[in-house]
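What follows is a single chain, given as structure tokens, in the form predicted on its own.
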Amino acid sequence: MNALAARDLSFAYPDGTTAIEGLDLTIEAGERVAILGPNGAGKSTLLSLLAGLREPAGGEMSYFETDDPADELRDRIAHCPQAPADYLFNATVREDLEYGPAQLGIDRREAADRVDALAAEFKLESLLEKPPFRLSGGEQRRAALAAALAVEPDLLLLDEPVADVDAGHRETILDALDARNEDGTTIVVSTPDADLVAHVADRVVLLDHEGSIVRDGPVRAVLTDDELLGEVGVSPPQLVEAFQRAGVEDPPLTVEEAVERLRDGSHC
């Protein structure tokens, strides 16, 4: 079942600048796709889009093979846009993250629970009482994503989800979206930055600077394509730069594979 299908999509900003044009995308359901870029490819726009948060000036979407709007679809599809601080709007994390529940009508020791389960996932106990404009930037990451999954969704749209975020911090958003995805989420994000992709996807959509599709793929093979990379301005992941500097044919894209293929006494 597809989780979203996108058909000659199109968007121009209010200048008139086109944004995308003719994009055609289909995500299946359980899937994790990373929408990579660089910066000014419409990666943003295009998951706004996606999340049903703007009108295309063309085409159409779909959401898991129904005609319901995405704007029906709230307790199926949750969006964290680039700037956390603009899905963080009440007057404590605690009312922010029982927002989404409360939205839906889901019974208030549910969503009770819901809160406190997903507050010490995130680490956010001690903030809970706190205002989400005093928080710093990586808090306020992890506020949005925890109330983004507080309406439990079954496809996640994500806008650069780490950035800002410590590395012990940056591992609990990445368990997390594991343990979503192997649940069944569907999630899909957006970032500028190829070293993240291969913990967060297993498939990637390349966008060149006029928000085109150039490749769509495996990440190992998108990933490892340094020459199409360099042409839409994307740089590499360093690991696989730095193996493919030593003449090695097939990289490892993560550390956590380099260590296990030397465990395994395989060659890098």
Ligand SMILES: Nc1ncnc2c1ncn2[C@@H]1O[C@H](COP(=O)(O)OP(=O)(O)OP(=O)(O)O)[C@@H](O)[C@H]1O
Second form
Amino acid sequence: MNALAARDLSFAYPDGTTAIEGLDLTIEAGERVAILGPNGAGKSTLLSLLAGLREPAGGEMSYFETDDPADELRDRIAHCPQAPADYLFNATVREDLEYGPAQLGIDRREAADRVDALAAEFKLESLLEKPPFRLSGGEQRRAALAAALAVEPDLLLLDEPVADVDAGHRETILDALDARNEDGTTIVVSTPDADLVAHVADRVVLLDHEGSIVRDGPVRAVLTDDELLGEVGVSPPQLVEAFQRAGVEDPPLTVEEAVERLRDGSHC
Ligand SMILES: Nc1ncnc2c1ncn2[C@@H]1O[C@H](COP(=O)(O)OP(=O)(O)OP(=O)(O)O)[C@@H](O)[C@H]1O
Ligand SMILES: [Mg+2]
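I've shown you the form predicted on its own. Could you give me the structure of the form predicted in complex with this ligand?
All chains and molecules follow, beginning with the one already shown.
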């Protein structure tokens, strides 16, 4: 089943900036997809269009193979914006985490259980009674992701979900996304960082400066195409670059993979 299908999607801002043009994208339920592209490519615009938060200038969108618009599927779709503060507007972090379940009419005890579990998972326990605007950037990111997950969505649209996050909390977030995906949640992540892609996706949609898809394919094929990445202004993952420069044709994408190769000597 499709989680979403966009056909000939286009969008321009009121000042005339065309952010997305003639874009076709179908994402199957349960997929992990990264939208990769340089600054200004239109990644955030695309995610907000996919979330139904903006009216496209042209094209069609459908979700879960129904005719229902995104706003009627609110409880199935969660969108976490690039600036996490945009997602945090209640008096305390706890209220932000409770907000989504309350909107869906979820029983208060069930909602409280969800908030406790998410606070533990995202290491937010000591921050729950704080006003969100007093949180650090990385803390806001974790709070916003936890708030998005509180509605237990089927489709997660995450704009740069580990920006400003330290290495330890990055693992926490990546583990949380893996766990949701194993439970069947469709995950779409946007990022300008090719190093992140192999950790969050199996498929990459590469955007150029004009907001057009220049490649849509498996992570390994796209991330090892240094020529194509160079053309759109995205650096390949550091490991890919290092191994390619050392003459390895099929470079590893992750540290784990690199260590395995180096141990068994298959790098040369
Ligand atoms: N409110 C706006 N009004 C006019 N132009 C805008 C507006 N928001 C974004 N843009 C323009 O639309 C284009 C796409 O912006 P968008 O934020 O989607 O890019 P992005 O790929 O998410 O970039 P980044 O990697 O920096 O987050 C850019 O050229 C940007 O300048
Ligand atoms: Mg962006």
